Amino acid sequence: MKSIMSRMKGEGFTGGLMSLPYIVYFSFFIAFPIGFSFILIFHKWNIITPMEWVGLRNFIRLFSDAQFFKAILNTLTFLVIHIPLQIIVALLLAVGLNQKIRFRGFFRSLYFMPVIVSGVVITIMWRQLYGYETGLLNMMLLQFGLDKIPWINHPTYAMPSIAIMATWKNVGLYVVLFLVGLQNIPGFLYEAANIDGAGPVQKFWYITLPALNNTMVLVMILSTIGGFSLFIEPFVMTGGGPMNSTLSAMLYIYNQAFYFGHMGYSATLGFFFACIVLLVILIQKKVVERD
């Protein structure tokens, strides 16, 4: 009896131990910058001088910050093309993989690639496919006997540039985790579908779809918090021009820390826009969520 009550004891002081690193790394790597960041939302700061009090004037700057705005915007626009896109071109591509076909292993890696290979060389790669004079696209359109596209170089067409190039990254990730889903779905569902006579399209649409909507909503949330973050794509594309067209909210905030050194304004950002993050996500959730 004895023994097991030291043994409990001991295990609750190894537990303890164990646990011990991550309340550490907790302390300073996340409860500290979160309580912190509430201090510096208060005060105008740009690290060398001491703090200033200034209450809620980093929101009301915040509030009629155009150009902030603006960024949100942007990212927004950015959301808005390649999300739907990439779900598309993901489903289409899974559906593909999923039918009985060989060499299903070899396409997926291929169509992977892009997936593990970071942000930067995909950005100076297609950089170069977007070129306005002698960019690999136009060269093509030309053959085709078509116009040039200012690609990257005119203000409507940037954003949207930049959300077929995140696309083309990251869809293969979607891929994979849709073909899961599609596995997943119990073959006994299409034989009933086929014994009531349901076309191919009637299947997709009646039992695929329903089926998938755990992984569209995972899809969805992973796509939207990659989105939000949107930073090194127009920092080595574009810069954010033309005419601001591409400046993200992350490239924003970015420039406010570390180009202007405003520190405080740049965390009211910073916490004003990860509250926005949460909203969206949330939103979503409870719109294509079914349970």
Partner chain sequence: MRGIKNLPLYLALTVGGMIFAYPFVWMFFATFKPEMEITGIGLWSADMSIDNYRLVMTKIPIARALLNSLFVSICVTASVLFWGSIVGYALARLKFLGRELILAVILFTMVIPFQITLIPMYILMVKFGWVDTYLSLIVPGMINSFGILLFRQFFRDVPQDLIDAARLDGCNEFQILFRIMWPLSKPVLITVGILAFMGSWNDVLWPLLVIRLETLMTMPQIVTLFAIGGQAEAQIGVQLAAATLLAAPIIILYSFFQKYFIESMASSGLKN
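Given the form predicted together with its partner chain above, produce the structure of the same protein in the form predicted alone.
Next comes a single chain, given without company.
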């Protein structure tokens, strides 16, 4: 009995020792920042001067901040464009790459490549493509006798242009997720559908899509979280312009913290925005799973 107890204590000590690096990481890089941010919500602080208790004044300022709600609206506009485009493109590519085609492994790697490239590098590259005077896209339009488009220089086109670029950047990850879902669909379902005379569209609509429901929910949630965290693209490509049309909520929170030095107010914005993200994801998950 004593040997068993001593062995359990030894295993417990070993397990605790193995968990120590993660405990340290969680404490310093997750728990402490969250706790400190919660303290900042009720203070005014610019990093240099001591904190000043302001109570709920940061929340009062938040609800009267029209520019912040404009940034949230911009982010939602991005999501409305980006998520359906992301899902449709990723699903179509996954269905194509799930077929027996030549160089299938090469194409799978090719579509995933942008995911592992730095977002800053991708954004700079697309900024050159979107250039009004010398951008490749406008030069191609001129070759076809069409007018140039101010892709990132006009409020109407700027956010859709960023959404297209973000889709190209991230689509490879969701292609992989859809491929996993497609390969887990039992083959006998398609064999039975062939016997019943079902066509490709019927098999896709009545077998493939229902079987991918869980994958669809996962892709939608990940796309939503990624879309709400939109920052690098407008920061590097447009700086939030033109006319604040690409000012995302994350970029606005960043500007308040590190450009204006409003650390307490920025923490309040971040807390409020996190609640919005959580609410949207919960509603989205419930609606999609029900459908």
